[in-house]
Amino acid sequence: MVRRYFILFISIFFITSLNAEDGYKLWLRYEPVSDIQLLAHYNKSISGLMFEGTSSTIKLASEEMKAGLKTMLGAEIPQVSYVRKNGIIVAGTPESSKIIASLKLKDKLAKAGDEGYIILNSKYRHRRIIIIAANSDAGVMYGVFHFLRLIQTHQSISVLAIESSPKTKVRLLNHWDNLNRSVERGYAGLSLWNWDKLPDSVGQRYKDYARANASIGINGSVLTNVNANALILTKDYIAKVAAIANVFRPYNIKVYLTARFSAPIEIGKLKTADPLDPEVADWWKKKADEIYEFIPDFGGFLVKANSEGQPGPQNYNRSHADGADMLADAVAPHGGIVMWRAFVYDNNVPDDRAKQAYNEFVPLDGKFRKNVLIQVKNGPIDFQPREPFHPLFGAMPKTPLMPELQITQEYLGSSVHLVFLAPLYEECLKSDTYAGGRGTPVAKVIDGTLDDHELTAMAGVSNIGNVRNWTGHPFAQANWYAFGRLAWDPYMTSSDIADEWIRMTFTNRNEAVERIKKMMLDSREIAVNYMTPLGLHHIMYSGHHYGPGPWVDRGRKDWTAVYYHRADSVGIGFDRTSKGSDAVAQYFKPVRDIFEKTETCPENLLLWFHHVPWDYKLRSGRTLWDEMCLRYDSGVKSVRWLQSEWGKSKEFIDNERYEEVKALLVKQERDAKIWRDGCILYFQTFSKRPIPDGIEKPEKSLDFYENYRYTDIPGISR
């Protein structure tokens, strides 16, 4: 038996090794199991499949299991109707499966909830079986993907006792896609949604997108840009959205849309969009009814209002709660929700832009409808390489808050730089807010356990486009994957997520996994060092945000770099202490006290909260100036280390993806040097201090870097 599987395995391995690897399969490659002993273990443990249920979701879960096992194990696992021998996988719910109903799983399934599942070894009529059980067909599907992940990552299935359920209810991607198929802050081609061909033509890629999301537990997709276009709410476009929703539904994915607040005027021909005007409220109610006629499981609306020029309730002297509640009332009869973004700041430059969201939303706590979530960016500015956690987390106990994480690398090298974002997400989610005393991380705020909220959610700004490998950079796929895993369980570690992704995407060879994992886990800190060390922020080029721009001083003050770094002859940094903007007051004690003092403030946020003298001694014993130069230089040298480590991985990676990453790392080194040299030369005009010994000297003059223009930034029109 083993010999037969071995021969079949060798044949499949030989064939697949000849195929070009373009990255389209993402982490669902289902490569043949290369460990012969493990292969024998799997084949001995799995002899048949019994999927019980008739829904389209159960059908696709069954097909996924069958196809995945066939490829990985080198033999087709038959579908069976009875448990006549050991090793049958029984998948279903207590309602669909008499076998599952007969087992004592009631307590375990009660904890699993609507979408969770259990995977365990059991016995039925003296036969050893593997159970994948859930309360819903969607839960069964998620369990199937988990089981396949066990095989993909070469784990034993002889002792299974897995209980998994999502910690957040709504786990969705925010697509910043426009109706002309351009993608704001998108670096991987055009939008997936081909509106011109919809609803008549629905391509295979929509299904593949839904399948990839389902495999990591994502259950929602906001199809349109937060800088919304009211046309998406017209009948013709709703029909197009419905065609997408029909593809997504079997994968338990709901569609959501962004609602332009002025839509009643723009497409409804009303004279006002005042949320307290009965005619406006009625218009939105009828519009919601129309959408639900086309899409019965429509998820609801995401809204950006009164920010960066977008219309909103404040145009009519109304509050964010007035606007959100009006929309919430429109979708509530259908079970819909409203996600209202807290990313707000106006044209009147405040003393500190970082404070504005907190100031506007905290007084509204408890004034929002039960089906409203406030969507809060991980930090108080705008997806910077490093920010402190947003002070709103924990500050609105009567209102469910959902984090908005950016998967697309707007400020972290687009789809050119290798930057694994799970450490950034984890840093935020594990930050202790002290909202409920010590041990109250952001994760506990957003998963509802702190304030007993039933409606919970997490959003990620998508990095997906229509390029063949979906995300541009092969490693950028890991950020999509990491978001999904953390949305399901915000307590996961970056290391575990990276380990899974590498094994599913590249190789299970331990020596390669450990090397690549270290590259990934270090990559975010490397980028911070060559871009914005020690708490610097918002010093990028003003238009594309790709390269450095600490010299940017024109336009709106809170869009300039000088507004944030405030470098002068004395020092550098934004004073947010009680003697400055007092942004620290928005945090709970003792967090505010830690941030308040230079000696206790984490050095990686020092210049975020303090204006620090150039000669200030850091814990390393070096002056601020010397340490800043050292961090910039170490960032560049660390990119070279990434190149070296990737070179050592060549034998484990297919040639196509190996060469692609190798070429991108060359660009990343170039960009890191530009960041380092431009920033050091610019800040040196204030510090008047020499560049320390041992640090590479800039190759060009400051004038060169100030006038440098990139010609190869993905997604940027020139």
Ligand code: GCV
Contents of the next structure:
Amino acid sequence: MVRRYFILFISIFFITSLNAEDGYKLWLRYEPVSDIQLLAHYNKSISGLMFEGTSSTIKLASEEMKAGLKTMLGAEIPQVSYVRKNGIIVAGTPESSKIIASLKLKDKLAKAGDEGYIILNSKYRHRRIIIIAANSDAGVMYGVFHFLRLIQTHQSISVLAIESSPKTKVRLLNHWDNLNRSVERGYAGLSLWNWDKLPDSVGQRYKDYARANASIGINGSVLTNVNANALILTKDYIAKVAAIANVFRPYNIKVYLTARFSAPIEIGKLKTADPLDPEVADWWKKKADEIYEFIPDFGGFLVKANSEGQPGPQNYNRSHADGADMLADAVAPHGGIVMWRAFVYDNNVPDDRAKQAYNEFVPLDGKFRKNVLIQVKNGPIDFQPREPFHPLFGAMPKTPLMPELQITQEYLGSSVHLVFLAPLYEECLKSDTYAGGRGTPVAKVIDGTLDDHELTAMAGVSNIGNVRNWTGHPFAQANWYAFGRLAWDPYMTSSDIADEWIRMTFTNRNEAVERIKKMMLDSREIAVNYMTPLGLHHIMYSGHHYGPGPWVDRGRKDWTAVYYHRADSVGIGFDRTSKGSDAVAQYFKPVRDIFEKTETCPENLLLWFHHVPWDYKLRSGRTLWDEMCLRYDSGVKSVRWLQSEWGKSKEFIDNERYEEVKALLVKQERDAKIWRDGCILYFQTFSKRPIPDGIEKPEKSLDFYENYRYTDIPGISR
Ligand code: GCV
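The structure above corresponds to the form predicted alone; please provide the structure of the form predicted in complex with the ligand.
In what comes next, the whole complex appears, and the chain from above leads the way.
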């Protein structure tokens, strides 16, 4: 015991004195437990490991446990073959472990399903043991990560009664990674997939990526951009993909690819890609067979079709269902799925882009094969800082819908702004669609319980790249983490997610945890305030989407900002009521009625649904103009609050990450001011009203903001 404490002391000493924390370890830092009482509790409760099973998944789970406990408890916990004393952790399935088979766990395991697990204190031959049991080795692995999380977050392990199973079946990251290693909307360096070196060399990073994903329950990865390149489907590339799949497999992660709809022409030398042409269908069948020869557990295809210039079935006057079903038939014999994106809008720019996906897809409900999911962005436009939930949720009862959330911060300050996205995800997942009457949140649509779908899924557009800390901003790791946790359980709260992430990533000191949690939980609303308050949307600069561009009025109409804010001398906002584009009609009652009237419409979506006069009185008693100015200003002031809260956290954070975040917050304040001042000055040209008292006045003229060029933002091409 004395030796254990000595080792622990030495490790704490080295960790704090080195002060080098580059973020590579993410939330899997396994910091030594410094609370002596807690450490004694863990040491008393854990004396040996009995991992049963021979698969590589069990092997990695047992290594993870061993390594994690070693650094956290300061001692090597031996692998044992018998339960001869108290405190053995027995991990396995009823098939692999006689002990687990002998305990009465049948009902609990039945509920755990394929990937779930249970963690219990139990007794075997009068000895106290801890059970981590599942129906599969993958389930055991997930249970191990959960158990380690308990220790990482300093929880007691004396009364364990955990039963956990994922509420969605397919939980995947979508990488918008191109074959030249650039990443569309990526702000964390190059793509992780080094195609030049594959398949011969598969570096350690692939494994670390898989491990991090497995630790939060992610079980799939779409490797390539939805703006797809057909080359990925050629034999040489499939071999490279297979090499990645081999690394991911033990972590229960399947690979998926994006399918370019015109691939039969581009790489198959056919004359057409018409989905109803038998030659085309046959080409895809053969292509699927070829892929499955290399990768027997290949997950399937993700498709962006007839959207933003991508080819698709409509090029041949066929429907999205025709296209999706043809691909679904190709992968079905192998157990694959097709995720068909609903992010479509017409090149001809009709009245309201927000309505188009619904109009296109609702008539197709019931027309898709069983192995097709429709992938729907959280809101009807495009990953804005705030959008109402997408009206498709609940509107296609015969078709499984999966949400697509954006983890990369395309419209939320890239990897520069501290914006914790769990509140945004949670807001969508908890929104009541009323599809099955009151109490039908989006989460219930996507977890399959509303319409009895077995095939369920959730996708997150990755923010990961090859920079050392994976995501650029140290806090952006939390968005990856939050996505994984919510894909496993869409009913989790942002607060709980933030709590565990902070404890694992930074510190368990309660004072710091509470302070940083508040920063994180407020951060999304802060960004909304300095970017797009009161329901404004898509007023970012065209192209990079980083800074403000409400003045953008050139180019394709629905890519301009003026199309969305519609500011004029009377007021501002997009009228989507029955008197306007009538987008409200796409929502179930009473949601549509609530959105229809200014008096009942949530103020944070007011300008999404209404064109509102500048002098309209808000619930605060202030006019719209004054309130808008106030929100912009409070956004900036809140970034200063973030800075000061971070300053107070200094003593709890390693130097390297502390300084990095501090420097990023300086940029964030500068950018928030550019947003505030640029937008206020621009909208003032319509409102013709003075900037209210108490609000900082812009330092420069509108012209300055309109011409501002960033020189220090990742992902902005110069
Ligand atoms: C991958 C937005 C982004 C595009 C992205 C597209 C999509 O328009 O700006 O970069 O393309 O969404 O989700 O397909």
